[in-house]
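The data below hold one chain only, encoded as structure tokens and taken in the form predicted alone.
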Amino acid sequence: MTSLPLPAHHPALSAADPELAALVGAEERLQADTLRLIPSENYVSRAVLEASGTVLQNKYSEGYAGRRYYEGQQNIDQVELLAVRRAKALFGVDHANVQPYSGSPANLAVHLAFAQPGDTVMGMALPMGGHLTHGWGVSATGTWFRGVQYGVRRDTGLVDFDEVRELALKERPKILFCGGTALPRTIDFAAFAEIAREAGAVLVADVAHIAGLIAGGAHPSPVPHADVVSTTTHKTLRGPRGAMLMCREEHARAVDKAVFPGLQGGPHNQTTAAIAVALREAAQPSFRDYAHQVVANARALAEELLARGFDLVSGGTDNHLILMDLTPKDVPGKVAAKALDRAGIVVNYNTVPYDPRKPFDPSGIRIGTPSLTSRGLGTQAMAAVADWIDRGVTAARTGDEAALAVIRAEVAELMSAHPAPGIPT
């Protein structure tokens, strides 16, 4: 039995399973006390949390609204239709499927909808900032399909569209993915669309990281250009751990069939409800303010880091994400990430383009501003954040644990002044 204190705000869980309840409470305190800079993480509202834990958990709902294989769907159909309607309105799409369990199954459904095993698919290489599910070898998408990858220029860290076009015309992929997990610059959806049309490929925009920025008008939308838009519903969108596939009407049947019955059975109705809540929140004027503040904070933080001698991939950021190469600081990314964690600053170690080190011990770290923005921090706080990172990386190199402890105390003090959304106090 753990000796962690039980959270008073989870009485049923504490009574039924005090060990698990204690761990939940410990995670609540950790998320409240630390500076979370992982760009794929965020805080959801209390309303999203509540929707995720309702009696909708009890229902099986294989099929789609009005076309179920189980009875008793009178309310469930309305929940799903509400989420679909809000997704279509928010993103301006013809069709939305809110059933994918997460981003990876959503992308696998895209492959099932538009390609056959062995067909060629094309996406950004994982070490360059792409995602596993864009045809990378260790993923099912690279095992069952023939994946070819494009990268970024060594000198700029930006996509070379002449090279992308040349590769696409040579390989003639059935699917062309744009988007990724470590891309600090604006995605030129129009340029990708032109190449996809010329190559005869279906263009899929994976906007999992930037969906909230798109919804809030802080990043251009792929909708006028892409055949399919794939996204998670968490990250910058501040919803539950789920996903959506959005597309033109001509592709709706193929997409829906690929999700169900192609890859999964009944949707997770409690997640669908939480997605609906998050989409309603994202349609509010305050969300637009948040999205633009995420970008403003990232740009301010990038400038502060550059002023402290950090090497940023592509020289900065246009969105929520900063990727830095710590080679000039003489600290491996993994060492720096673990030291910063001890200092109360949560980041992830990450490969950088043309990284000579191995993926599990890379040269870089990846940081982002969604979580701190959700806590109400503005550009005026980015100098302090950059200073903590600078001091933390220096302490990682020298092994100065006392310095990390000092930073942790300073971080906790700032966090206490900015309560985390959704976390009970």
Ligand SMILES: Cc1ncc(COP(=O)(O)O)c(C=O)c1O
Contents of the next structure:
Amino acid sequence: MTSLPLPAHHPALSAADPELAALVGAEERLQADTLRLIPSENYVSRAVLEASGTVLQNKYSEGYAGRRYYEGQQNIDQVELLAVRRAKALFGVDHANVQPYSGSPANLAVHLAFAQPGDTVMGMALPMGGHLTHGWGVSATGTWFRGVQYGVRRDTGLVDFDEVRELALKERPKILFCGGTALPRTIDFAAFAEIAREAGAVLVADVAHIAGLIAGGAHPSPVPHADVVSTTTHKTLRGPRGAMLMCREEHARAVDKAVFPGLQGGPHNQTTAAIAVALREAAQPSFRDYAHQVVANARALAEELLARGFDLVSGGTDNHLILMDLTPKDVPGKVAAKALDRAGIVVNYNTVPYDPRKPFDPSGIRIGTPSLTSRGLGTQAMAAVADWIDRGVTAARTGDEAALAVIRAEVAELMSAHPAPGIPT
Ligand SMILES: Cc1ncc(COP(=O)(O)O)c(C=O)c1O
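Could you please show the structure of the form predicted in complex with the ligand, as a counterpart to the form predicted alone just displayed?
Up next: the whole complex, starting with the chain shown before.
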């Protein structure tokens, strides 16, 4: 039995399962007290949390609105239609499927919809910033399908479209993925669309990381260019853990069939409801401000880091994310990430393009500004953030635990002045 305090605002949970309730309370404190810089994370609102904890989760609803395999869908159909309507309006798409359980199943569904096992699919290589589910070897998408990969240029850290075109015309993939998980620069959807057209591939824009920036007008939209848009809902979009597939009408049937019955069973209705709430929030003017502030903060943080001698992949950022190569600082990414964690700064270690080190012990760390922006931090706070990272990385190299403890106290003080959305104080 843990000795952690029980969270008073979860009375039923605390009474029924104090051990678990205490862990939830501890996680709330951790998320409140630390500077969370993992670019794929965020703080959802209380409204999103409430929606995802409703009795909607008690209901089975295999199928789609009006075409279910279970009765009693009077309310669930309305919930799903609301989420679909809001997704279509927010992103300006013909069709939206809000049922994928998460980003990885969404991308597997895309494979089911547009390729046969053994067919070639093309995406950015994982160590270059792509995602596992774009045909990378250890993923089902790279073992059941034949994945071919493009990267970024060694000198610029940017995609070389001549190389992508050459590879696509040689390999003739059924699906071309653009987007990824460690990409600090704007994605040129039009350039990818032209190549996909020439190669006869379906273009899938995986905008999991930047969906909130797109919704808020802080990154160009893939919708005019991509056949299918895949996204998670829990990163910059600030919704529950889930995903959506959006597409032109011509692909709607294939996408829907692939999600259900192709890959999944009953949708997680409580998540669908929370997605609907997040989409409503993302349609408000304040969310546009949020999205632009995320980018302004990332740019300011990148400038501050460059001024402190950090090596940033591609030289900076256009979005919410910064990928740092710590080789010149003489600290492996994992050592730095673990030291920063002890200093109350949560990042993840990450490979950098052409990384000579192994994925589990790479050269870089990946940081981003979605969470700190949700707590109301602005560009004026980025010098302090860069300073903590700088001091933390130095302390990681020298093994200075006392310095890390000092940073942790400073971080906690700033965080206490900026309450985390969704977490009772
Ligand atoms: C670009 C991209 N696609 C897909 C995913 C997979 O999402 P999930 O972790 O929800 O399966 C991620 C997650 O990091 C991602 O960054």
